[in-house]
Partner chain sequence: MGFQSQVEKAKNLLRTRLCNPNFIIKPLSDSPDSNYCKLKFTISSSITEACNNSILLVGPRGSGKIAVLELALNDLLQEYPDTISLIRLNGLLHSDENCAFKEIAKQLCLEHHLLFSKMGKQRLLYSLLDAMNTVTSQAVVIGVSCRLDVDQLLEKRIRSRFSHRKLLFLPPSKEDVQRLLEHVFSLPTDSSFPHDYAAQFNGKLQNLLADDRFKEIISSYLDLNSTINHLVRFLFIVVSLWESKSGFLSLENFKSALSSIQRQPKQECIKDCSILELYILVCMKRLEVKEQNSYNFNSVMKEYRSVHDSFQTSDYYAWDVCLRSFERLIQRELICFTDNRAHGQSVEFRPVKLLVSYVELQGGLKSYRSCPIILQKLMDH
Amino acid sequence: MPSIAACNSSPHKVMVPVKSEKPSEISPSNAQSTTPQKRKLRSNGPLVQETLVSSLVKRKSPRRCLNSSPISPAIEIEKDSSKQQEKTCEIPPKKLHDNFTGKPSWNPRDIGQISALKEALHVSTAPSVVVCREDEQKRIFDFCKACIEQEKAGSLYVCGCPGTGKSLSMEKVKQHLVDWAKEMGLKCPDMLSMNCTSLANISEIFSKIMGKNLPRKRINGSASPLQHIQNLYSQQQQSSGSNMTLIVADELDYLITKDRGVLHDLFMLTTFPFSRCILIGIANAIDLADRFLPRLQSMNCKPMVVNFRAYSKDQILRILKERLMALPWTVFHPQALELCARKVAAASGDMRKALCVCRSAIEILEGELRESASNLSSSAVENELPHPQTAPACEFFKKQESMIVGIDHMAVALSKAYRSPIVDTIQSLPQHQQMILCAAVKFFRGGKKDTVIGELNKSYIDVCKSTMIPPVGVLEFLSMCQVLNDQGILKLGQCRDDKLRRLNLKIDAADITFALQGVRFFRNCLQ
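Generate the single chain structure for that sequence, in the form predicted together with the partner chain.
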């Protein structure tokens, strides 16, 4: 196949430029007019030169049929570009041409390409442009701008589910602030960002703030760091024009203690008359400010709340496409990406999960290719004299292999990520343990919530009698219940007398019925 041969020409050189390139740069397209459809590919400078040569070769591959796919390319581009221009505010407009006929398909056997791809989709890779969070970033940025311009203190609370881009957006806003302060000639604020989980002692946060504010002042032994800061902020500054301090506290709920003292003191720092800090707290709970800082409301300095909502399907799709745009090949079928976005948006809206699912889909494709390669090689070894009919069949089979991650791979990856192992485990339990579960289902059908082991044993013996299987003794019954308890299927209480231990089912009775419905024996049991 020509595409494989061409891609092998320069595997590693492809990787490096991708990382350092800024996507907002659009260098004038040079050699692209030679492409048949006259489409502007997003160019990445020197990168394009090498791959275009190989891509020109690829144009001859028999994939032209994709041009007439029902997803008509021309319309999609216009829709995409208009959508992008609406949404972006401070980011210069770009054209996203991302349908998969425009770019050559990737070679999954090339290790360099695989690493580049996995790198692009890894959770730890911060994209250079953060899309879909422009509004929230703007609000935070405006707030900080106002605080710096008016030299007033303020507090802000950022909340949202895990995986919605809070910490990432904060990093971008910080960078943006630095650039803006330089531009306007204002004093750049001191940045202090910390993760509250890494504090050994929660009042350590104040020593950290102290350290930023007064790096050279020695801490007096008698007063705590908190008192120092409070003193500082209550007095008029001698040296006017000292910098504001921007404090970003990630995972703020680790500071919550029973008396809520530390959290309260932290937010109260902004209420002092000469306070110079801008406090931004990040956590998951929406109502943290209301629940834990009620006194601030009365003083009229409740923190402003910026809510990062969970990503919708369109947003997830857009973010994924954005990440994949940096690569010069098509890797995913667009419907596979859409399936992933739909499923993840419906479940949690967590971007990390979407990225993980995409990576796992790639690995499934890799596994498939490896298996088919080993099958082909083993079958090639078997037929030493290639039969005239089978030889072209083998070639044909090779060509039909999908190199693109398709919907089937994505579906398998999604089911792996979302399916709980319960049904599989129940189906593979030994027979007597399954019978114990049947007995439990029947017992709890009457509406009772929990029982003791002795009662379940009686129910189990009844089930065994009805099915003509000799029941096991009490000792083995107890040890089987213990095994089921270890696995998290049953829950056993504690009691001195073993037969009086309380027991209840931790999984849904419907799961058990579903798992065992394939076996007629258990279907009859559960009737």
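Just the form predicted together with the partner chain so far, so send over the form predicted alone.
The next block holds one chain only.
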């Protein structure tokens, strides 16, 4: 039956009409008698074209769309497909710069913005909140709190690698102690903070402690400041209720002497029966107490140790974001900050190094903008800039990204921060001495370890010919090789004939390649 055949037929199957070579031979009456009515309707031109259009349109899945069904007409399918295309056109594709367009990009040509940014990233700028050191600060604070509540002396040693937040965390702990003492109605301890490297004499530290405890006491010629402090802490105080004294000695390893007497006497002040001294020493060495204070350990007076570990990648990234959060502009690309955090964490975990690298990347961006501004004249800029109403959105994003410190700027800053000193020496050499090093790298590339000056001179002449630069004479070539020998780059042997003097590289060839590959001229010389 025709109705059953129509239900079973799939709407995706298209019956393409076969064009006859002689259409005049087939009459309408003959077609009606031989073909069912449904076949006739499918063979009509307009209906066949409509079916073709409906089959080419991508049908929605019945599970995803309730309005469509496998037997939906072609017109409804076209409407649904057109609506779907309109929706997809309305949603723009997500781009990478959508992640950092929440804030307006900064203007590197604004002196005020540059100074505010560099101040936020400066090492001496203390942030309002010290993040990623909450556990260490809590241990130090609990130790000081217990000593103040019990009115008992104690010693603590804070150690860790440089740039791990030891001194900064100690400053925050001191603020928390003052706030806590005021809140609890207790007497705030007297605080004495010093950097041991600023002492003219290492025994001067006892004079400063005595001045804090006995400000009006005059020192007699027979007794030293240390003896006065020891006598003070050996007998009971006449005036009860005197304040505790918190002594913070930074760079404590500067007090290490041959007999270790000053360091030992300093920690022994906390062991006297009536001592009211809380001593906190800060240094980089982890085992300072074990190596230089063995007697304290035998007397069961070893100081408590708080170790500050090197910052991880996530911690460095979080600290950088915390510092930049106060600024109302977007300065760094997110991936540039992540690159800085990864490199610094893998090298040392020094937060001060990460801040210096970020400042260096900003200066690199400033240099690029100054160079581009000097190359383009004002008239050329006015002719090339499009009208703001007709400028596409991509041009806006490109302009925005050009004002942001990107991955390339951060990579250059990292290479400057972590390269060896010999790289700076090679880059500061005159051009012909650099070409001699290029010739040496190419000559020793075959596996040779040394050669004579005459052979290196031939390789140098070949490099000069390839770059269309006239070479220097033999005597001048010998003098330049002698200069490179004095700087520790080449090693020259002794021989009566200067051309037969043997030489080899005293540095790694990779350092020469790294130092010169940034310039296209020397990159061609090394090929």
